[in-house]
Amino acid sequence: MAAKVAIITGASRGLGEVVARFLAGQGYALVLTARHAEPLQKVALALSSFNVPVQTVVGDVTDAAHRTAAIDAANALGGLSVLVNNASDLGVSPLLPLADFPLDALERVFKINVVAPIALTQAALPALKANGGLVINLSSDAAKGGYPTWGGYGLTKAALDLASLTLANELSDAGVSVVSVDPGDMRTVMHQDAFPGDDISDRPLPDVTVPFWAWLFGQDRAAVSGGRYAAQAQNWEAVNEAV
């Protein structure tokens, strides 16, 4: 790799913050993006002890100008080698059956969860190709489960899984690797939004995924490309879907 720079979307809390902390510990310069400035700055400040450059870019991943600003920030740090498409949206809260899901909300959640990660990957390709880059798309078990009321969100994650595998096949000759990661149920704001009023204290904190990230970043990128991994599974490789 010619660069050790990562972009992480949805980095102001939860899993995005955990991945940012992990990569900072691995010596990555970071570009962190999210919609709200104050929590994003708090994350950046918390990472100062790692002594790595951290840039924050506030905005919406559905906005092309925001995506360009994130990539420009990564290039200014030396070139992008890791793109973590973590920003996601449920669409509605509380969740609704697919038969009752508002179509405007469905369009919005597809823009955030599917179109934006693909668009960011497209825009980042020159840098990713130059640096043997890795794209990590965050998925969910809702992509496979067909769970009642999870249809709107699950549809987008199923689409993103297919996009990940397709991109992995298409970009292998260019030296760009793409994986899909299901982090599992976690005690996060978004998971609480899916269950308003419920006690979700039995779910683990996002830090539970750290051993998985350590494993993933210890692998040859070409070897893991095209895989769909479950970060809380006993065998991460068991759900690998060969390219």
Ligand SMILES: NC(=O)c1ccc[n+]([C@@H]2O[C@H](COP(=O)([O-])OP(=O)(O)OC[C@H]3O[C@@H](n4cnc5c(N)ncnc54)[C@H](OP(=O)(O)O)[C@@H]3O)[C@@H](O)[C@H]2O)c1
Given for the second form:
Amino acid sequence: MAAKVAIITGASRGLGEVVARFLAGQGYALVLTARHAEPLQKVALALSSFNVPVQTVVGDVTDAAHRTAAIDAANALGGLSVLVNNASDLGVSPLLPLADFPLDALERVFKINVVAPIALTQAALPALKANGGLVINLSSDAAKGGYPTWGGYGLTKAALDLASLTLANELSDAGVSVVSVDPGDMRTVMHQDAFPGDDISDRPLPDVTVPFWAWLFGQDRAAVSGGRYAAQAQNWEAVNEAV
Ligand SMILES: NC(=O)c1ccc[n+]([C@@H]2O[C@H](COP(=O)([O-])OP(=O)(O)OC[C@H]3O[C@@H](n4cnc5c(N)ncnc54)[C@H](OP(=O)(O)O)[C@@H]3O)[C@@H](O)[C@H]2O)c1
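Could you switch over to the form predicted together with this ligand, since the one displayed so far is the form predicted on its own?
Now the full complex is given, and it begins with the chain already shown.
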């Protein structure tokens, strides 16, 4: 039987916390990661009522040793069948035009948003192949918008979208599925950091995506692989657009 174990990066708040709660409710054992221990521990504690094992692994997704620790924790729980690459960074706050974007910040945001999800997927592959695994990469409408000042972050999400589709094509014979998910605007720390000082109370909380996760986890993984889904679209079959 395939292991029912998931790694969720950036699970200490926002969307990652919501996905963690959803998967705990589906009976998944969880490995939760983030850089700051205390909020991550709080999330793990709040999930105790689900009676599933929850391990926290504190660290930065750009650190290879941290990534290995997360995968080791999943294997200790029995394997790995779901990898959610959710941790992400804007690069700079407030956002800046690409023409003025500091190049060290651009390199760093590529490491967090593109290189780390690919590296985690590479390192997790033996376990994912053994368990008919699913990789979920969190994208954004900024990947396609060309919105002024969203270029640094948007570039990384466009690259991640192409990584998702390429990996989906490369790994289908090995029984590993890969999807890209644009969660839509949500009232989170990252969203506030993108609009410092603005009132973002009109944006929905990340729980708005729960119906989408329920749909996704009800699908045949091979059938959804290679898709790019907008979690707030409500009609996911129709909007499954290959990148
Ligand atoms: N919010 C939106 O409107 C929106 C829209 C489109 C797409 N998205 C995407 O949705 C995903 C979740 O976003 P969110 O709004 O929920 O973000 P968030 O509330 O800011 O949460 C980000 C999470 O990632 C962790 N994290 C950040 N950098 C990290 C790093 N280098 N290594 C390890 N963990 C790191 C944070 O914890 P620590 O700080 O403790 O590390 C936190 O747990 C992201 O991929 C984002 O790009 C969000």
